[in-house]
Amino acid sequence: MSRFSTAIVIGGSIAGCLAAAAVAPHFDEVLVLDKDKFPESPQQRNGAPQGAHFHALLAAGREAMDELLPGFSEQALELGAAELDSTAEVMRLDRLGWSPRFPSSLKFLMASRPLIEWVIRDRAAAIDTIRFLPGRAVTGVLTTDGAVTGVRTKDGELAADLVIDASGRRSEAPQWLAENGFGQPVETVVNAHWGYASTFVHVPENWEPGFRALACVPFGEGALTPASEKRAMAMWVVEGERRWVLTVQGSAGDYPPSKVEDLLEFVSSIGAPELDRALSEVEFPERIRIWRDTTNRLRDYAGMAERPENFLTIGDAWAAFNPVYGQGMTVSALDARTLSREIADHLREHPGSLRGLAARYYAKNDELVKFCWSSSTALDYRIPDVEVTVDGVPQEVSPGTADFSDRLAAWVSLDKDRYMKFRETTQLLRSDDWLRSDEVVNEIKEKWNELGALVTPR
């Protein structure tokens, strides 16, 4: 098997750790550089301010993490993460009302972002070729003959055979490419002006509210109350039975407040008594944190006609999704799993050369990224006054319609097997091809009025 000297990963968060694990078998050393200092236990850190807010790990993301870092789930559970039945123990309210509830084999791993990230970093650090270099801010890349050959930092230059940008939403890779004479990826931004207010709450001892996760999504146009059009909330168990995370959300600039009494009023305005009842029984021992960096941003590296060799992006540096839809960690994990498989196949076919790997990786994972992008932005297009730009140029936005997707959701909710199949699709365990089949589309069209009547707010 071909081995190389050094790979450099820019960013030591979830995507960076998983990328390091993906390529580690092929390098003598993998250096993970991050401008932040890493905590020695699962704690909130400055370099991941979004860590104070709720994070959903989809089933496919958990599966990929366990493949890349065996023992991830077991260690997370040992440290207090919870495992939930995704249908029996989750209450979810949307335009159709409360989702069906019944026992299933589809399990969620519920934990705080700091715990998930810490376990991933701990397991990556146990791989003997991976070395973390905290406090190293990357300021650019080095190139020779059309390939990236290393990085520049404030402490000097570092050479590498492969450079992976996992620096997240604020990735400067497009500027670095331009500085070295390369083109830049087309950048599309969709901003529905979401905001979060989050905190960790304490629930009563032996609390049995009838769920272990509770979520309400914005109903959109036609909502029963003006507030329920734009407002939402979610709360679920994280580490420890009495510690839950609470995130209250508002879209279209209708941002949730940072004081407890105002936050409770904000939630109450949605008009769902179940939400008020749940919050009336919890304690607020920690401060409420605000987060508003929720834009969808796609940098179309896969669509570039030319790109430097030996350089690729992963996770939010490639495609950052509105975090309200819970795709970010999972897409990072699936990106990394694709990279792991593609680099192995590439080196079997082209021993001793990494040229062509980036193009291969982007082509293989582009369908997944575009699917998640489409599902995330389609929902944001329903939000009033959503803003869209392409390379900074504002685009005209046609009002989104959810007529078909609403009826599709109603159709799957009427049959337990269909509903489970649908949940597996939204958890990225199953392709969505079946949802686009003529059989399904025609049945929904035939029952158009019947299914439309099931959509609660009209």
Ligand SMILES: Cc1cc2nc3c(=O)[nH]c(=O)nc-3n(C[C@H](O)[C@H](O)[C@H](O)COP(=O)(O)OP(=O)(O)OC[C@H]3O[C@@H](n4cnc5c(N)ncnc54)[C@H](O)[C@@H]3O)c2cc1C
Second form
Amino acid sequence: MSRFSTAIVIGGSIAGCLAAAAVAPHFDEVLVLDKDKFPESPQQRNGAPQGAHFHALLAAGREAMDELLPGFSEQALELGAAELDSTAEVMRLDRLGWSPRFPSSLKFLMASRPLIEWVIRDRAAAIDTIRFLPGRAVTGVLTTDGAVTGVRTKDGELAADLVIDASGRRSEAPQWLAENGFGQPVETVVNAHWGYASTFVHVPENWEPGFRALACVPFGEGALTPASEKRAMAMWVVEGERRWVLTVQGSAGDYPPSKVEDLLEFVSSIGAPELDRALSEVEFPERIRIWRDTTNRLRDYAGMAERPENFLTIGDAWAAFNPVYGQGMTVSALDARTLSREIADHLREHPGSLRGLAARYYAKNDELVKFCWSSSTALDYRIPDVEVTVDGVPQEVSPGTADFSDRLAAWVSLDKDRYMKFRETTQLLRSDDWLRSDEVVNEIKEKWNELGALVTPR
Ligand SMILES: Cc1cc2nc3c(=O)[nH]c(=O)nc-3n(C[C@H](O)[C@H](O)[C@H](O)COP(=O)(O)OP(=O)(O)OC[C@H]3O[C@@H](n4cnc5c(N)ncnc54)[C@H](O)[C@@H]3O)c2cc1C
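Could you switch over to the form predicted in complex with this ligand, since the one displayed so far is the form predicted alone?
After this comes the whole thing, all chains and molecules, with the earlier chain placed first.
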């Protein structure tokens, strides 16, 4: 097997650690540079401020993390993460009402974002060729003959055979490429002006509210109350039975407030007494943190006619999704898993050469990235005053409709097996081909009015 000297990963967060693990078998050393310093234990850190807000890990993301970093789930559970039955222990309210509850074999791993990230980094650090260099901000890339050959930091230059940008939603890679005479990827931004307010609450001992995770997403036309058309919330157990994360969301600029009393009022306006009851029983020992940068931002690296060799992007640096839809960590993990397979196949076919790997990596992952992009933006297109730009130029937006997707959701909720298949699809464990098959589409069209009548608040 051919082996190279050095790979550099920019950013030692979730996508960066997974990418490092993916390429590690092919390099003498993988250097992971991060501008931030890493905590000694699972804790919030400056370089990943989103860690204060809930992070749902989709089942496919967990599976890919376990494959790239064996033992990930076990270590997370040992450190206090919870494993929940996705239907029996998770209560979900949408415009169809409360979703069906019954025991199932689909399990969710629930933990705080700092814990998930910490376990991933801890396991990546155990791979002997991976070395973390914290406190090293990358300021540019070095190029020769159409290929990236290293990075620039304020402490000097570092050479590499492969450079992977995993520096997150504020990645400066497009500017770095332009500085070196390359084109930039087309950048599309969709902003439905969502805001988050989150905190970790303390629940009573042996608390039995009837769920271990609660998600209320009744927003949109026909929501429970006029206020709840734009509002959503979720809470679930994280490390330690009495510590739960609470995140409240508002769209179209209807941002949730940062004071406890105001936040309770905001949640109450959703119109589900179950939420008021649950929140009246918990304590708020920590401050409420606010987040407003929820834009979907796609840099279309896969669509570039020419791109530098030996340079890849992954995670939010490539496509940052509106976090409301909980896809970011999972897409990072699935992209990294594809990278581990593609680099192995590429080197089998072209021993000793990384040329062509970038094109192959983007081509293989593009379908997943674009699928997640369309599902998260399709929902945002339905939100009033959504703003869309392509390379900074404002675009006309034709408002989307939920007529079909609402009826589809109603149709799956009528049958347990169908419902589980649907959950597996939304967890990215299964392709959505079956949902788009003639058989399903025709049945929904036949039952259009009957299914439409089910799309009422409760
Ligand atoms: C509020 C919020 C809630 C979210 N909720 C969910 C959720 O429920 N489920 C989900 O799957 N995803 C969620 N996400 C998305 C998720 O956080 C990311 O998709 C995921 O962490 C992958 O990010 P990343 O590793 O690409 O980037 P990040 O986690 O942002 O990390 C980037 C890293 O790069 C470092 N860095 C930046 N610039 C440089 C530089 N120049 N040089 C060196 N290092 C640099 C930073 O210090 C940081 O460590 C949420 C995001 C937000 C903002």
